[in-house]
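Encoded as structure tokens, the following chain is the form predicted alone, with no partner shown.
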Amino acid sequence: MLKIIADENILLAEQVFGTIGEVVLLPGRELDRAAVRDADALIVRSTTRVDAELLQGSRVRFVGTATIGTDHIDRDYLQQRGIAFADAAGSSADAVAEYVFAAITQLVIDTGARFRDLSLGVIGVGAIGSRVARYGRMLGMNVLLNDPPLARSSARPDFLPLDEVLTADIVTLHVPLTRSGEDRTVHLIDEQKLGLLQPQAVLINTSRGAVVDNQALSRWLQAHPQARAVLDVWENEPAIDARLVQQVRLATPHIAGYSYEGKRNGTLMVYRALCREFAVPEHWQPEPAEETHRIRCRGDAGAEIALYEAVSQVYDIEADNERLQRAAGENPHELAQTFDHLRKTYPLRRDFSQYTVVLSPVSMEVATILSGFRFAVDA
């Protein structure tokens, strides 16, 4: 029987991986060489660094990460050792894109702005960024795109230089964390690039914390009181900067992709790869979709109000912000522990696709927008 070591915070890990082997669940930050020595497979999240220091002397033959990002994995080492690897690329793309628009919609309500009067700069146009761009266009926003690797590999004419995209009203980051090469993204947004943002700009980061120089961002926010930032990812997680938490408009503990569907997708993708690698049949299948939940919102107050009413009933981003803000203000010395605790105990959140919106009165324009965000609409 296979022995599988898995991060205890991976959704359904024991239920799913237990169909093909013995599963031992451990905290991701506590996984060490002794814990994995006699494991055949290791299933992690972004909190565990997987490299020679962890795996040397072990019998691990498969490593899976139930996450989109892979910067915590030394893939060169795995390849040298002949250790199979699988990630969950795209698993939580819908959840992250929905998080971004929960934030944008909240900020639009804060200011009384109209979607169609705003420009949206999308940096990184992969699985998440392409969804964000599509949503922005659907709302009438002027969408500016930057993705140098994709621009080089395609003939698309719509990619713009980074400096131009940084002039947008809202700038959102969806790039992997790369530490070398021409597409290096560590501190992609540094002091110089922050200087290109509009004084009242919104900066959103749901990619990796180190893509933005957090110290430079703190100074920039201090100097630009009309600017706002939305951060779900931070440098030095979980020991994040309490001062920066209190400076940003929306602060959350790396949970943008934490919808039930997103986490389940990640588990399922790694499970299927593990079954293929060890040539074992897939015994576990997701349960059939349950009936969607019904919510109500107005159809006669415009796209901004309708989307806010729908989204805030599904995902209360302000509640996530308030929990982290409170921890940073009241117990800054315990913020690292609180950060991990908030992730571990994160409440159930469902994708927009799990809800039916009842519009009253009916507006076909609003119904079309909500449908574009994957809500079912009863109009």
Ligand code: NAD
The other form holds:
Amino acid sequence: MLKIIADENILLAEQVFGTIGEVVLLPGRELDRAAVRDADALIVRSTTRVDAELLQGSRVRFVGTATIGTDHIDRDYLQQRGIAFADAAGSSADAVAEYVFAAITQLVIDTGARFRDLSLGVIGVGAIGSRVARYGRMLGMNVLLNDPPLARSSARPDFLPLDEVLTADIVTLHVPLTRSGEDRTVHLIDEQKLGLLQPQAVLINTSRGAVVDNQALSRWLQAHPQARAVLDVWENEPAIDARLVQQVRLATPHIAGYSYEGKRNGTLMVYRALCREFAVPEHWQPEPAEETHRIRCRGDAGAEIALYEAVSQVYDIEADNERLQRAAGENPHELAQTFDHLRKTYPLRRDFSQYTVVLSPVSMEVATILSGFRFAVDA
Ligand code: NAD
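We have the form predicted alone; now please give the form predicted in complex with ligand NAD.
Starting with the chain above, the whole complex follows.
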């Protein structure tokens, strides 16, 4: 019988991986060499560093991560050892793009701005960035794109230099964390790049904490009281900087991708790879979609209010922010524990596609926007 060690926070892990072998669930940060020694497969999230230190002497021949990012995995080492690897690329892209627009909509409501008067700089235009760019265009925002690797490998003419994209009203980061090469992203946004932002800019980071120099960001926010930041990812998680939490407008504990559908897709993608690797048939299927939930919102108060009413009924980003802000008053050890605890006990959140909006009165313009965000619309 296969022995599968899985992070206890992976949705449906026991139910799904249990169709293949014996499953042992453990907290991600407690997965050590002793725990994995006699395992055949190891399934992690971003909290477990998978490298020689962890795997030496084990018989693990498959590593899966139920996440999009893979910066916690030493893939060269896995390759050298002939260990198969699978990630969950794209699994939670919808959830992250929806988080970004929950944040943008909240900030627009804070200030009374109009989407169509704003520019949106998207850095990294892959699975998540391309969704964010599409949503921005749909709302009439002036969308500026930066993605040097994609600019080189495609014939697309619509990419701009980073420095230009950093002048947008809202700048959002969707790059992987990489530490070497000409496109490395560690501290991509450092003191010098922060200096290029507008004094009243909004900076959103849902990629990886170390893509932004957090200390430089803290100084920049201190010097620019009109600027606002939205951070879901932090340097040194879970030991994050309490002062920075208090400085940002929306602070969340690395949960942008944590919708039920995003997590379930992640589990399913790793499961399929695991079945292929061990040549076992796929027995588990996700349950068929249930009926969508109905929510109501106004159709005659403009795109900003309609989107705010719809999104805030589905995903209350302020509640996530308040939970982490409350913890910022704790001592550093408690804050780190709370950060992980908030992730572990994250309330159920569904993708926008799981809701039907009843618009009253009907507005075709608003209905088109909401459908673009994958809401079903009952107009
Ligand atoms: P992706 O691989 O589809 O896209 C990443 C894009 O970034 C690619 O197009 C790549 O060419 C581009 N890129 C690489 N280096 C760059 C650079 N220096 N400057 C500009 N662009 C660069 O990845 P994705 O699915 O869109 O995810 C992006 C990142 O989001 C992931 O790597 C992961 O770290 C993070 N993520 C976070 C959460 C969360 O919960 N906060 C969830 C999922 C993913």
